[in-house]
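Form predicted on its own, single chain, as structure tokens, below.
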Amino acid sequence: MTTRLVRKAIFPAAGLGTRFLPVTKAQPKEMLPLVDKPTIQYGVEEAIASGIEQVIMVTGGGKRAIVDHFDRSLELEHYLEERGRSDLLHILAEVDALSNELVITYIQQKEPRGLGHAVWTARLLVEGEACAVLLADDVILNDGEPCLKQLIDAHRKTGATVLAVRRVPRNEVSRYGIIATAGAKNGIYEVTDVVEKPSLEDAPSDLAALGRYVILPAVFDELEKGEPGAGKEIQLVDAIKRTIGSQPVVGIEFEGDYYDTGTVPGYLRANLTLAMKREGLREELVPLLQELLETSAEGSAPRGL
């Protein structure tokens, strides 16, 4: 099947991050830090590596530090070659190549309609293409190849939207969309179906359905229709379910270290796990981490904190 490059990403990026309260009243979730790097620069990271022609980013109110991150800040610069800094310099560098090896377009979702409406507010910069979507909430990172690379890859093969699928404990398909399947090819997953947070005895699998997506144009006509699902909001997964059938949909189970960074406790998982595999930070943490344990276990606080 002959199908077209996938060129454009989707960042959905007009969430409130309620979870995160009272830091995301002025700060955008996608803005908050995973050791020294704000979560969504991950994501645009990935994209680029991915081979990502065009960024467009999905905001709402509120949401000015995202554009600001990506845009250079003369004054900070100034300020640091004044200063002699050229390691600061180095880093600010590095953001700035970022947006002149794609191009970042903004457009406001002008109200929080689900996550569906947000890709569908995409639709005229998509004209009629295949695109990915990327969900800054989910962190994926891998040595190798890039998760979203090979989900284009499978779209190259297969022409069918796909969704980046794992694993996951069965006490937790509650949490997420969970496929269901007719089997598997040369790790590409037929999907018959998308249950949204089933029941543990309701599950059809145990195959989530995490932040990663190439989709087809015919799932834009199923978010044009407006239909709302949970939560009375317009979902990405039920268009593409409706979708099945008349368009192929298929799962790739992705390799990679996947980061939830969606819920409290899984940011700051992330944000340890990361630390510990970066040199200078692990020898400082692991100290801490061992006298953690200890003065929890004696019921006692911490030196120092």
Contents of the next structure:
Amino acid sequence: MTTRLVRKAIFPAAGLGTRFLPVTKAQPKEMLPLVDKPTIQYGVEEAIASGIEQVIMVTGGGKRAIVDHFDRSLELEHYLEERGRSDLLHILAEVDALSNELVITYIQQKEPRGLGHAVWTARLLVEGEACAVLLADDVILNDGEPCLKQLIDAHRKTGATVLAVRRVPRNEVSRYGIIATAGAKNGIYEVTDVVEKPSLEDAPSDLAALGRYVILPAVFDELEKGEPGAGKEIQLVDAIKRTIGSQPVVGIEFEGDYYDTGTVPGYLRANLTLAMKREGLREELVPLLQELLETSAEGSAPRGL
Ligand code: UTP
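For comparison with the form predicted on its own, please write out the form predicted in complex with uridine 5'-triphosphate.
After this comes the whole thing, all chains and molecules, with the earlier chain placed first.
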């Protein structure tokens, strides 16, 4: 049996999702759908396609729906079987297959003290290995190599902590962690600094670190110190930054379509884009969008809305 280099993936999912209130008052943000699939399921599918063997979900209060989603629903299966709905049973079987392909472990972050703290909560389950971190908000779709697989390959080549980076418009740098780099070799950037949410003037580049990481055990040692950063929260990027110099840290410009579903505009854009790619929905949406464009140009509300 071959031992995989990166076997475990942490999904921090204990945040309060305040940007989506009121829908997130009693429902996890990670369960909001892109068309008809929760964002966290896209992430788990990516982890499996990247060779991950164990997913560690960091959850908090009010996140029961995530556990239920990856569990079987015998009642629902029975209901659909009785009605001969093999088409819908097939969809349930697909979700069930995910939790058969890897082990899903749940751990509680008792207080939402930041992304870094959520990752640190999983430390004992990681057992001193390099591991992946995926943020369900950042959905990255690719017909070729999944984004996480690209990171794991870069880790295999370099032995480094790996960040998934993408160029962003200069006027948006203050929304992201921005890397400073000494340059790239074979598409792999050596990271010399990471600046969390810099002003336009202070941004060392336009390369933003997005929600996929492979982290070395040394990052956990830094998280252990519990030093709060922006928003008084314990930040993952700060801990990675503190390992620079003693540990290798690289970034790769990943290939794939990136959807930031963590904000309402980004979420709506992602839903619309994916719905337009779906046969059966596109045909419904095209006339509606045309009508919306025409009526908004005329300044009146569209018919039927
Ligand atoms: P976000 O900042 O995007 O999520 O964190 P949030 O805090 O839930 O959302 P807002 O800002 O209030 O709208 C990125 C990921 O890290 C997790 C979140 O669940 C999300 O998946 N997270 C964040 C934790 O698990 N614990 C935390 O303490 C903070």
